[in-house]
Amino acid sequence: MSGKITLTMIKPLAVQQGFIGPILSKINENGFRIVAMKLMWLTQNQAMRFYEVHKERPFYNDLVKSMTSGPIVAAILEKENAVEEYRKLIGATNPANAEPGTIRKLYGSSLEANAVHGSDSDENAQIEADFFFSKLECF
């Protein structure tokens, strides 16, 4: 069964291009709930935590320190198949190849500076949402 939440972050660099107001936009026009929201600047050893997955991975050290370079806006959103629906939302990783219309085709710049994150599986939306709020900062 598919989950009702998903997480995203607008990283750092959309945030500095003043992309907050048009992804939200975006985000609610297509049926999606913000449950949870903050702006932030992660430290050094929570992006480290938060990408820990990709430690072995070659673009880990870089993507740390591009999440760190500015602040984020995190969110928790809901719909029904929310993980599924927001993957289409946001389009391919890689702005480049992303379907027109979709925020990272809009607001993604390259691979590194793709504009939004978002969950990959309900499992790991529920660990993400858990990494960014309390069950008191949701609505």
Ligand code: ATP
Contents of the next structure:
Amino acid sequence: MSGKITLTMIKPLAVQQGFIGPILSKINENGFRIVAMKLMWLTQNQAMRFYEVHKERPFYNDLVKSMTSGPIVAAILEKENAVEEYRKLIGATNPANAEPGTIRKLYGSSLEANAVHGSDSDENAQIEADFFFSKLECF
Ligand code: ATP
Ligand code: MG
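Same protein, different condition: the form predicted alone was shown, now please give the form predicted together with the ligand.
After this comes the whole thing, all chains and molecules, with the earlier chain placed first.
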């Protein structure tokens, strides 16, 4: 069964570069509904918890550092088959390998500064949505 929601973050560099609007436009044009959204600056502890699945990876510390370098936008997006559809829209993890027209190709600049996060499974989408938002903040 494919789920209806995914969790995205617009990463610090993309926020600093003024790409919140263009990225939200892409999300809108591609038929996702925004269920919840906030602008926030993650603490080191919060970023470490969010990326706990990657804690054994060599890039974990750098990832946490870059994700706490400025404010991010977190949002829950709704669409049929949301996780897969959104990963298609954002493109490959490394912007250099992302298809033309994808969010990471358009607004990412490196593997680390790849503009956005997108959940990788329905189960993680729900875990990540609950990490950022209470039921009261979802519409
Ligand atoms: P995301 O989870 O952010 O949507 P992803 O699922 O495509 O991206 P993951 O393997 O989950 O990729 O990695 C999480 C994030 O860690 C990536 O978005 C990227 O910014 C960073 N990352 C992944 N691999 C590397 C690497 N080899 N070196 C540096 N950073 C990396
Ligand atoms: Mg991932």
